[in-house]
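This document opens with one chain alone, in structure tokens, the form predicted on its own.
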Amino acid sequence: MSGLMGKLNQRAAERGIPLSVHIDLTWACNERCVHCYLDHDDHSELSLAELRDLLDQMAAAGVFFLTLSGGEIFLRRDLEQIVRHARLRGFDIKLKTNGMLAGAKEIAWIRELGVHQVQISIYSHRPEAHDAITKVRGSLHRSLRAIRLLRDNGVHVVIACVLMKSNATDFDGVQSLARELDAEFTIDPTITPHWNGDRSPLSLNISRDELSQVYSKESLVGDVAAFRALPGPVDDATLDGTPCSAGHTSCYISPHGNLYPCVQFPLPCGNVREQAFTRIWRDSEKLREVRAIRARDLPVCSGCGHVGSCSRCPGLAYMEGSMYGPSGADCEKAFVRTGLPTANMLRRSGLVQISL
């Protein structure tokens, strides 16, 4: 996180302001990605009127950054009206879409309304690999067409590449595509369990050797030696730190109005159809519990040498059994990055960690 964003988040946390909100407008989708963690059935999505009211409440609460995602957001015929109302309320907007339904008309209003960013997932530069992941023939061609139209209209585009076994070696090709299209590029080596608790998608995770190759690319991680260096000593400031922004300055709202700390943290905290957004944000006992957690409160992770540098996700830890526990996926990333086993790995193997 940049210095400016870090200060902004710190001040928002001090003042109890929900700086960033992610709303899934729908879980319906025209793709069936093999790694998707969402339920695609319709369970009575928030209406346009409900969303307008919610956006008004969020603006009054101090929300600034707004992510609109799905499912596929362009399956909502009222998407332009939703975005237009959000821009009237002054939100900085990011749209997440596969782009397949975005034509010249849609991109014209995206440009007109000053949407800050559009993120589109591209899994491979090879059509057969990308289309096998989305399960839609021709999907790569259609997503790339949208990216070209967006860039031709001056819209900032981020190409996101989730890595899994079937595309583990394709990130160079996707990054080259991003350069060719003058788009930003981001990569994610983490597969998330399904929201219903099904952990079978985790079988798609790339191997340690493949992850190590990712962590050895300067174009992805910057200074490789610094990125892969051993963690420094753990001090009180680190132990008194909060795990991440989830529930502190950000939250997630499902298409059905359920509010959670994060899209990867399925801890129900309230429903905006039943309570005002601000009341949930301020008074939810579950959110208060999340906000009270400090690194020193984590029984395993507080004694880990990686505690100050690990990307531990409390949501993934929650899905593994406890939001106070370790996140296996992040333990794996910390180990591959540095070669130093985590406290969780040592505990499971019956070994004892040696202090640095």
The other form holds:
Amino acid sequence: MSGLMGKLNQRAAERGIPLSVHIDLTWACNERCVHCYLDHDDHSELSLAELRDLLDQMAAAGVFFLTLSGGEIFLRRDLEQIVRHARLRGFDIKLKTNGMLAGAKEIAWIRELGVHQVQISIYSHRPEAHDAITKVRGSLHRSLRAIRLLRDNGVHVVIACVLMKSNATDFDGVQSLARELDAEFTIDPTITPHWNGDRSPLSLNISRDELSQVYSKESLVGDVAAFRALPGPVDDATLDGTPCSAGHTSCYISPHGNLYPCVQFPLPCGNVREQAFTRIWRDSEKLREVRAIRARDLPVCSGCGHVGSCSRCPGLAYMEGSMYGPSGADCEKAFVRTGLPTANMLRRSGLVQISL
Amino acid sequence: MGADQVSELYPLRAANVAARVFDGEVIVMNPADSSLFNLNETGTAIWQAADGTTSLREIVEREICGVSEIDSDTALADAEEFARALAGHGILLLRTEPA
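What would you give as the form predicted in complex with its partner chain, now that the form predicted on its own is on the page?
Up next: the whole complex, starting with the chain shown before.
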């Protein structure tokens, strides 16, 4: 994070400003990715009028960074009108899409409206591997065509590669593809549970050995030795720290208007059809509880040597049973990264007892 | 460039940049190169008044000289330097005729 971004986040947190909001415009999708955590049925999506009103409220509340995602956003016929309204309200706009429905006309308005970034998921450079994950034949070809068109029009593209068993060794190929297409590359080695509580997608997660290979790539993690170093001592500043921006300076709104701390944190805090955005942001008891949590309040993690360097996701912890608990996926990452077991792992093994 | 020439500039916020008043100051993101700017109080006043129809001289007289003791020539020269810097980053347009 740049110095200015860090300062903005800090000031936003101090003043209770929701700096970033992620809206899923629809959960409908033209792909059926094997690891998807969403329910694709329509539960009455926010209309264009409702979204315009919501964007007006968000702008007034100080929201600056806006992510529009799905589902597949181009399945909304009013997407261009939504983005035009967001541009009028001054947001920094990021779109997440598979790009399969983005042709020359769509890409022309994306460029015209100054969309900052378009993120497209590419799972493999091998068509058979990518298409097996999306369950749509020809999907890699169509997504790559959109990326080329976007780049030809000067639009900043991020290629996101979620790693799972079937594409565990393909990140080099996707990274090369990103270089060739002059796109940014990002990787995510975490598969999350389905929002309905089904944890079966977790079986798709890559193995420890495969994750260790990812963590050994300088092109992905930077200085490998520093990245994999043992954690430093835990001090009061660490224990008084907050876990991430979820609910503090950012939140997520579903296609049906439900507001949550994050897209990976399905704790319902209110609905923008029933209450004003600012009222939920300011007054939700659940958001207040999320904001009050400090590392020292976490019964297991506060006693863990990784607490100062762990990427613990409170949303994943919530999906595991408690937002005060550990996130198993992040314990795995901390262990694979450093070789040092987490307090949660030791507790589970019975080697250490922790009173909860 | 002298103050007389500065008076003929009409600044206009670029259409495709993202901007928000944040804690009393404007932050601007230029999507073309992902550069982020945080304008101070004076820069914020100029930015908000940059509608393409008001000259830089009018903006300076109204937004800066009207609320501080700085002399108008110095304020105008500083404002021009600031406006040209933003124009160099592509987030402000400087026109010689009102829109």
